[in-house]
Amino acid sequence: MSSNSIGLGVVGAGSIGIRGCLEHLCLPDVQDKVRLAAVCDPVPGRAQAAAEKYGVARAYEGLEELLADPNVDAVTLGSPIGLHYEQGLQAIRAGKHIHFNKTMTTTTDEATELIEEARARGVKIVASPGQMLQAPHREIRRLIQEGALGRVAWAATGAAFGSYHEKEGVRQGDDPLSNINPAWYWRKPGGGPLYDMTVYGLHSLTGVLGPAKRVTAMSGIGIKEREYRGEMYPSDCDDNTLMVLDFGDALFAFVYGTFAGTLTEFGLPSYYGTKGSIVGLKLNGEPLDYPGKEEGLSHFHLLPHVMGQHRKMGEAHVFEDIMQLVDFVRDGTPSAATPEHARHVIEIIEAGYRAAETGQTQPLTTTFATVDGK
């Protein structure tokens, strides 16, 4: 093992913090960069049950425990969204380094704090989705910036909950790594379709585009309660959002978040021109070509440190985000996926529910470096 392998707190070990983590990092062709040196959970024999599997060094069922740990110099938050600001603080504060899971707080205030309070003591923070992480993104940038879709009208993105969290295998067990209850998904602060699913394309749309100026929308809770494993759990997040974001020069995108029903393909925004269109991943009906393109291999598996068998395992982008982070603390690599995109995201998910309860349009006044510094 190297000398300066890092060591990785885990921050819940739950769905993303399994599949996205765990199961990744415990493999040897990433040990001479990162270990596995904590997990923590609030549920009882949880973080023992996850330590034993995936060989983690410690287990602790309290976030103190784990920052006081001396061999844990950086974690990543797999906790539920409403946490994320909480416990990111207190990890600065502790000195670690900190990936955070998508999104990275539930508020504009909340992102500045962090991304302040970290630049103060030296802190360095990668947050999820890294989507301009992605070939095909950055492609695709490239193209709309050199006119082949020429005039750009407008652009769509966005997700539906449907029932997807309720059916995870990571959910339908007894043992305590396999009945891990979603009703965090469902509940204030932090849950609904916007900042879990709708992330992923508002991090793609500004990627390519650039920050957007205005949010505008109307936004409502469609199922008011939801059923997982025979029992009933209330949902009091917006379920059901649709925005129109302004980019500026007539340049518009539409937005969405819903319980039910998709209009695109997730993560992958269309875009619209007097040149044609860009729909998933095809310009004008055909294919894209991207750098790295490989038959019958997603997008999501074409990322820098996704090689060999991770290529076969889900949440591969997270794992992605996470070595990110490993290389930004290892040798000072800075990341795509900064905590400024994923600020004006959030920025856009806030103003967005603020348009929808005021009735008026929102401006926005976060920014962040594009991956080409346009």
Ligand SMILES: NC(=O)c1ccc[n+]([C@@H]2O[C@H](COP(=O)([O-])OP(=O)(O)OC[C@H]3O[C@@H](n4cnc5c(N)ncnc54)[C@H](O)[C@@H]3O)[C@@H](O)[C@H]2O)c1
Given for the second form:
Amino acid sequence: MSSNSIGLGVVGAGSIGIRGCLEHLCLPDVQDKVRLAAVCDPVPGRAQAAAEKYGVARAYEGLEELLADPNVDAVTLGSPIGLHYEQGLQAIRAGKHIHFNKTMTTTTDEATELIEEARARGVKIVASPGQMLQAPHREIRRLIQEGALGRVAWAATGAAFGSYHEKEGVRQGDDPLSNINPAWYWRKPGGGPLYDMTVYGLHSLTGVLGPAKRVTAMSGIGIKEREYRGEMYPSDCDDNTLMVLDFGDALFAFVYGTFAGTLTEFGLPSYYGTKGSIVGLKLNGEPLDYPGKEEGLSHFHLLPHVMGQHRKMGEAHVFEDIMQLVDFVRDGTPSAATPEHARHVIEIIEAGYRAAETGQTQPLTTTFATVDGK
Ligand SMILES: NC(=O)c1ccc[n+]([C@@H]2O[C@H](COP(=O)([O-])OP(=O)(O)OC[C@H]3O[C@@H](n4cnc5c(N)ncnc54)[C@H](O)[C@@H]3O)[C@@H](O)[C@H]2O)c1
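Now that the form predicted alone has been shown, please provide the structure of the form predicted together with the named molecule.
What follows is the whole complex; the chain from before opens it.
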């Protein structure tokens, strides 16, 4: 490393590469900690346009060139989910620390391989989404552990795919930074609402309740084609999945990832017990208090590195997760957004699909350290 500021390589200058990474990391307040060393994207002209617009030192079309750049100490993967495993392995083998946008991989075995390879090579990993960095989830865990809800019977979380990836502003223009095609979100591997959206609620749920023990599910494809800018694209991965999780001791959770309709607030599971409930950010119908709560500040922006201008910007949670890696590399501060937690959520999704295919409830075998170690 040339200085104590981390040289970051941005892999994929798409929607999140732009909105969660480049727009935040080009601001002056972070330059002493992290500098935009390189960006790569295979779409002709996209990396170059991103480098010019956001002041990135070098632009490449290929990942290999970016990984060979000695100014790159760490990478953030903002490429389609189905590429994360291969690209992550390449980056680890090149000795680069990594931030994975969710999800880190699509299978448990791939996640284990990355974790072990990184450990063997002294490479640090932060895996999004860092839901347990958000104060409400830590507070909810504390309340439940202290018995505020009595004996918890069940919880629910999930998300609906809707159509927002087609409608994002960065996908409606005619230049390489604004014509970003979202069709991969509807294809295997890595497509569908579970890996992309339900993953937030699953991280919150398991971060609060701890690892789950079993999963069963039903799953299918409801919408077989999707439209983007007047063209039809195939949608051949499941877009309608309902799962039931068993946390042991008769505590269950209902988890959904679907193309329409939502029961719970985004990323905020509901919990029901003998003495009360937490629904979204309400405890027994009253606003939940949590450390750092401020009038007018969304909990999405109440994060350790999200200050000043970053509080007014979108996708601040992705910026936060990247800064978690930056701190981890610079001063050894480990993050709550661990690859082991990500692997457990990936196992739930993978095993959920297997349960739906086979009609058999699937055991879950992976675990992770909870934020308070209890
Ligand atoms: N869009 C969102 O709202 C959002 C929010 C948070 C996290 N994420 C996550 O960010 C990641 C990317 O999602 P997105 O919405 O930005 O997708 P996107 O399709 O908008 O962008 C992906 C970019 O990766 C590029 N790419 C394709 N193959 C590549 C390769 N081999 N090497 C490098 N780049 C390659 C594409 O050309 C494109 O520019 C996913 O993991 C997603 O789950 C997305």
